[in-house]
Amino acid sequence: MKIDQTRLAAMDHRYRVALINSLSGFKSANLIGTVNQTGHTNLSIVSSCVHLGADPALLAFVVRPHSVDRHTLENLLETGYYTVNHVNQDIYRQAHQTSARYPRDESEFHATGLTEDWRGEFKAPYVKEARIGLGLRFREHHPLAINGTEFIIGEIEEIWMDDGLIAEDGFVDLEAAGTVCVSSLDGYHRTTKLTRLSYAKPDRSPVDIE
């Protein structure tokens, strides 16, 4: 089957959308904490985490285009502080309904059950049933012209975890934790672990590390 741009073009908007976004194949699912400077809270779940770099530790993800009303977006930009909070098993449905468009004084996390957990001095809450939770510090935002989307940049400033999750050699075992993932827009799949292969060099094969 081919599918070429004329093919694309005169399909429905819904069945174009649902296809494209399954294209990238899994990806993650977390639910973005924030809180606005009048102390109202928000939870949105985004599948477009992404790892930018260890030193400093960067995540981004990507917002949609600020047509409407996005509370996540204003509120990061606001206080300049936010959370990713890995969706498990036990919440993915919750998780879900958050993408459903409650006004901005109605907190997602009442609306769906999920708990505001508020640690330490951090500026932003976390979902305290989430296993694994990043507080990040908002640093840089790129509004992109070709979509209209929106691409958010964060330095990781602290790491909360369930015990047990992390390995001797920092390896985070997600399965433990419970970690699901996404394809397309509402598919939701838990995860099998082939192995862990050896570091990549030219001259040799990589073999199992455990």
Contents of the next structure:
2 protein chains.
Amino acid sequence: MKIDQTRLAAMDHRYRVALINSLSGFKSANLIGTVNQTGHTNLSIVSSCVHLGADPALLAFVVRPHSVDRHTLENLLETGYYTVNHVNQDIYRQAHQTSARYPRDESEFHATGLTEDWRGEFKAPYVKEARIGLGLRFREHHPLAINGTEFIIGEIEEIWMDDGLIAEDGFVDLEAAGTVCVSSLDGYHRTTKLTRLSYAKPDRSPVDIE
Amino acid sequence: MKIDQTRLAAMDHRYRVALINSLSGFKSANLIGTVNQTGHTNLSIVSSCVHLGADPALLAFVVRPHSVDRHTLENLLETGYYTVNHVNQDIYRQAHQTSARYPRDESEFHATGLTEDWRGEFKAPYVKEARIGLGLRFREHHPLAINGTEFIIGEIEEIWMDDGLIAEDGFVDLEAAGTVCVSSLDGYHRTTKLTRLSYAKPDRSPVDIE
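Given the form predicted on its own above, what does the protein look like in the form predicted together with a further copy of the same chain?
In what comes next, the whole complex appears, and the chain from above leads the way.
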């Protein structure tokens, strides 16, 4: 079946949004924790976190400045810090609920029952219930004129995770952490590992690792 | 367990790369198909495809210009077109193998046994074995000075998929398409749907859809 531009242009708006949001494939599911200068916290689910580089350790995500993500963006620009917390299968309902349009003075932590966790001197709140949490320092934002979104880049300053999740070679067992993934706007999925494959070389086929 | 900056800085390079690549969560798995002006095709697996917007329908991905992705980038800049094809559970081994460093004149289609599929007038090759394929027109690239990567934005001009994958509301059943996801550099995973959740509103909890 082919959907061409004519058919795309004629689509109902909501249908189109659900469809196009499906097309990148499975997405990461993360909660971004921030606080503003007067101490109000914010928590926002994002499905656009993407690895940008290992050295420096950079993670990026996309924000729509006029959406419910607005407070997240304002806060991280104000303080320079934010946390990224993996959504796991025990908290995906609360995580989804953070996308509701709460008033500025109501923290999504409080509204959804997820727990603020302040660790050491880090200037943004972690999600206590997440098994993998990252502390990031804001580095760059690129406004994307093409559709008014912003591409936010941060550097990972600290990593928190349950013991035993990292294999000898640095690979993290996201399944053991219960990390879920997302499809389209609202599909939540567990995963089952097929395999890990060896580093690809031109002269041979990849083999299973482990 | 906490990993701080001192520990991060002291890590073995490969360990660090595997670890940091794990931290964004599960990633999409796509094959990007291109051709250069003399007709040589190229196919490259990427795990950084991210939804950017529904109207216009925009998809973005990250390229390292000095890596094996180089030919993909050169080709799509030359012709202005590329395809994005979902990696499914029948082809993930061949898809992984496209990341080997083949010489410029050897197509990864030929080397891995995946089949070039030219559809209508579209100026880039699809992967015949993929059940979801997108035809994109290159729109923008943003060089990210922070680490020398490029953020590539394209507009979806056509969508090809097997019949029966789209629900009444536009949601695509990626599991029925066999689409896989990736963790770290080399982990491949199937998924199992937990549920779909209703649009979040401040005054009530989300309920399951379907």
